[in-house]
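For reference, the chain that follows is the form predicted alone, supplied as structure tokens.
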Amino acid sequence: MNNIKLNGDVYCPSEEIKKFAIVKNWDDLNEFVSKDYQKFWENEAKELHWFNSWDKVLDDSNKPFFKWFTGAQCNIAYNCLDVHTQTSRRNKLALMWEGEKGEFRSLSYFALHRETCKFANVLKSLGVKKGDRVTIYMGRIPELAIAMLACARIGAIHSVVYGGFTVEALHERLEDSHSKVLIVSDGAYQRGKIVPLKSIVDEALQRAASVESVLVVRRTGEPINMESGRDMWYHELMALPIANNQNSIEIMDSEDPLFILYTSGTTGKPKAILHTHGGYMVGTYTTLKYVFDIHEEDRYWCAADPGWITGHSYIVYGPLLNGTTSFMYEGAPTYPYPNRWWQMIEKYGINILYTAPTAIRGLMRFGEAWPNRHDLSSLRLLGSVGEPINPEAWKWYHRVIGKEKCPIMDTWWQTETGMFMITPMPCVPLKPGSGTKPFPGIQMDILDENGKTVKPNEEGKLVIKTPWPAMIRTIYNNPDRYVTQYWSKFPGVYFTGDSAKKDEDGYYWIIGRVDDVIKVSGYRLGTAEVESALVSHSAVAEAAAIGLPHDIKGNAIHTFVILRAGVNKNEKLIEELRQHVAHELGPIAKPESITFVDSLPKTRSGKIMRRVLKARALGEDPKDLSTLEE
């Protein structure tokens, strides 16, 4: 790939960085593992710590249910602090945080290390044992990260449920889990407002049975209801005698579960996806070193939030597995003003920024000056992800952030893979738009409805032809669900969802969902969710939800609601449901625009025909119609 002519707009990285690249040459990379991917990944996997080694890497005797390094035996959390707690590593920052009202904290291996064991200790005495299920609802704060690694060191399953999500999102996600125990602080600050978390949780618990315990982190000081019995303070707690016991660390089967993570279908009810401790770990570990070419100096700011898949793999699990410092920030991009970003680029020194192409097109709108009054020198590497970044938005990161010699990793996965799928690595050509080409291992392809490989540039579904170490190992309670969803359409491959096509050099160019879920801001929203949502207001009969491009974010949510008898349209009621809208399921998922009509374009089986809501909304022809309800 280094040495070929390539066509289109085309950017290659420079000496110094293919010099200073962990990876030389992706060529070489390649062929070698695609000789035999299961080696490569043992390699991977022999520079982890393992209590006992495995009998086999990949157990295929079951498809689509696969299984990886079985028979050993880990625990993720240890490879994440222990590991390095026994090195000079110990006194090097894991984590570096700042809050949004600019307050500063810090956390070395070692006191990263000693907080997570005096929490798992806390949650041992509240009776959380392995296979328990634990909810943490919070914004951005280091304890996000403590409780996960706590709930992972004594064998519980974490839930990590995004901080932007309200009532009926947070509560659905507890009924579904089963927690048991749930963590959330008082309240986060997000644009110089508190977004009051325990006072959802209080109402969200009001339908949720199955949780006894709510551990509340002390943020904003606001005050809160304190539930008798039920509610305790996580500082109280972390200062008992108790939480400074020693605590073991729970050894893990490989393929025990790690965490379950929810993310918008076609159907109203999100799924639970499943990632266990070694594969996981193992996947998460080796794409961020080759991807990202962690060196040991690294200063490593992953901008997405801990409730997301990008969060859990590339926040928390494979930056500490690999060793190096990262950054968390708690607020919003341009809050107070729209330098935010760069002020703590250029404060802490920043070398790798990955990000969302919502958050750089956001930023695009206040221009060069805001960026250019800060010193940007520190970045190395740069990255996107979440949703196709569009060139114009590539371009403008590359040079006005990046100066030119930033080389932008542009990354496709999603949580149901757990770890990079399409991604290039620095010591490779770029072209603005595209993720280039799989990580190598990772063999994928694109085809047409009936399963036969599309022509270069023709649009296709996306798929993965092979199993990969951090791939998602089922949906929790719901394994019938998980072969449907992912590998019944094109028996034998897993189906990703996402429409594709690939260039006459190989480089994959992803096009958007196919089904019925709408990326907003990088986020997976599935039009049932919203539709739910609105339906739950006494004033809507029926309802349709659509995406439709928006410069910002990507997409935007656009509504069709059908009003009981009687109920009078005006405007004071639009606002009124799109309020009621972000209430349920979060501010993200708040509509555009809501039109009221008489009727809904349906199949004769009763569908809606949200394709033909989309062609109309976009002056476009809706094709074929031969299904359409007269």
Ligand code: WTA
Second form
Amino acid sequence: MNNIKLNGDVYCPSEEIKKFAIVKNWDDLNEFVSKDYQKFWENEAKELHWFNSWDKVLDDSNKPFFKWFTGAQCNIAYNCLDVHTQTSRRNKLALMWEGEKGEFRSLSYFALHRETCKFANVLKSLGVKKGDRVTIYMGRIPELAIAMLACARIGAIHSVVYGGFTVEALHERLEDSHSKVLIVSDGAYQRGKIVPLKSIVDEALQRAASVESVLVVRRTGEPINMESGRDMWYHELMALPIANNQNSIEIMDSEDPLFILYTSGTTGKPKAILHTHGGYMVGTYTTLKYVFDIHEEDRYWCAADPGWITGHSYIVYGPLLNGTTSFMYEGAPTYPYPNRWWQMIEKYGINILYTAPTAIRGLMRFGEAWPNRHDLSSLRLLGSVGEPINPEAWKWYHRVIGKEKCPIMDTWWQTETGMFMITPMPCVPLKPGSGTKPFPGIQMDILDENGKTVKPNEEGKLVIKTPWPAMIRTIYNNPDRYVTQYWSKFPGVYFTGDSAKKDEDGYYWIIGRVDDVIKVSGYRLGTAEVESALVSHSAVAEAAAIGLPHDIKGNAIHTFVILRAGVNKNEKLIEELRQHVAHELGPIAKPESITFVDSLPKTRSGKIMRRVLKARALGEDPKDLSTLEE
Ligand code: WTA
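Complement to the form predicted alone: the form predicted together with the named molecule:
Okay, now the whole complex, with that chain kicking things off.
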């Protein structure tokens, strides 16, 4: 990416950054990888530990069910922990954690390995076996990472449910995954208040039959209900003789499932994206190493929640695979004051900060004085993920937080991709608002409706043309939906659900989702989820949800509701419905507005035309109305 020829607003990395970076010349790496991308991934895989090597790097004999490193045996948890305890990293910090109330905890690789082994033995003693599903529903505390790693260690499939979700979302995910064990914390701190996770679990479990045991981590100490025969305290189990630190690792096939993670898609229920041990391990290890340029002495902070893919790949697995020190913070960025993040960067000497545009916009609101009170000079690199970053927020982040010396890695990827797909590296010239180009070896394109590549600067559908190691393998229990959802719009290529443009320099610019997914503060929600939560209220006959631009959240949910006959429209009901959605799904799904209507625009086949509602709300032309019923 030769900066001399680039068009527009371009930020070039300093000589210092380039000299320090692992990859010094992106074009050289890209040229090398493009010649034989399988060879590249194979070389990367060789940096990790395998019990048995592979017969094939990529098996594409049953497209689109691609397999990676077939015939090989490994365990991602072994590479995250055991490998490092056998080296001088043994006493290096693996996790550093600060609680919202200010407590600090740290675990060395040795200690994290020990806790993981102990908990793996606890799970085994409860009858959890390879392939069993375990749901994890917690705040951001170290036990969340321990639980994930313990599952991986014994070959159980973890399903982490974001702690911001509530009863209905949790219930649906427990039922679909048939989880045997549920690991929860008594509560979670958020902005000085306690989110009562255990009581949400009690409510959800009234209807979920598969769960046999609930393991409760004490975090808040608030009184909770413990059901005898079902609920057990984590700390009591960890004190039993069975919870010793001798735990033999389960030898997994490369393609054995590692986790499922539910995410919203076009209509219908959330789907469980399935990732595997081998390919996911190679993908997250490699991308984190090159993009965030991991050096031995780094302290790395990904401020996402482990309940989303960003936390899986880049708080837990990627950083530990690289043997780096990963920092985790429990609470809200502005609690008790808007300098909380900047204070922790100074206090712990964080070198890399990876967050979302919504957080940056939220902090920007409070002005520069808050970050300026702190020494942020330890920062070397910044990152962004989750939605397009508007150039104004990008520039603020770059100038005020990065002091114009920290390049911003704007990484585009998805739950389904498992790893960064469009992303710069520190040596790459940046344009605010663009994630630059696909990671070397990844071929992407932007297509029109007929599957033809669009011209530069024209909008089209973003697709991926070559398989990659951390790719989704299937939708758990629903392989047909995997094929129709991702591989059917354009035959032979993976459709991302996003629209994008490519400029004359080949830089990608993401525009947004083209399906019924709304990104609220970077979190992914389906219109269908919000609509069914509304319809579950006795006053509601029908509902439609759309996303509209919002200054801080990126998008906010706006809804249109048809009430049942005889129900009175009033302000009180609006608030009641908003609360109802928050209770069912979680506060992130609470609609910004509810408008009562007498009818909704529908196609002749009865599908709600959300784009018509959206165009009307934005005062735009709804364009093609030929399928509208009336
Ligand atoms: C959006 C999050 C623009 C995109 C890792 C994608 C982005 C969806 C970016 C996936 C980015 C993610 N720039 N848009 N840097 N990163 N997106 O599954 O619409 O929660 O399809 O994964 O987020 O969301 P998900």
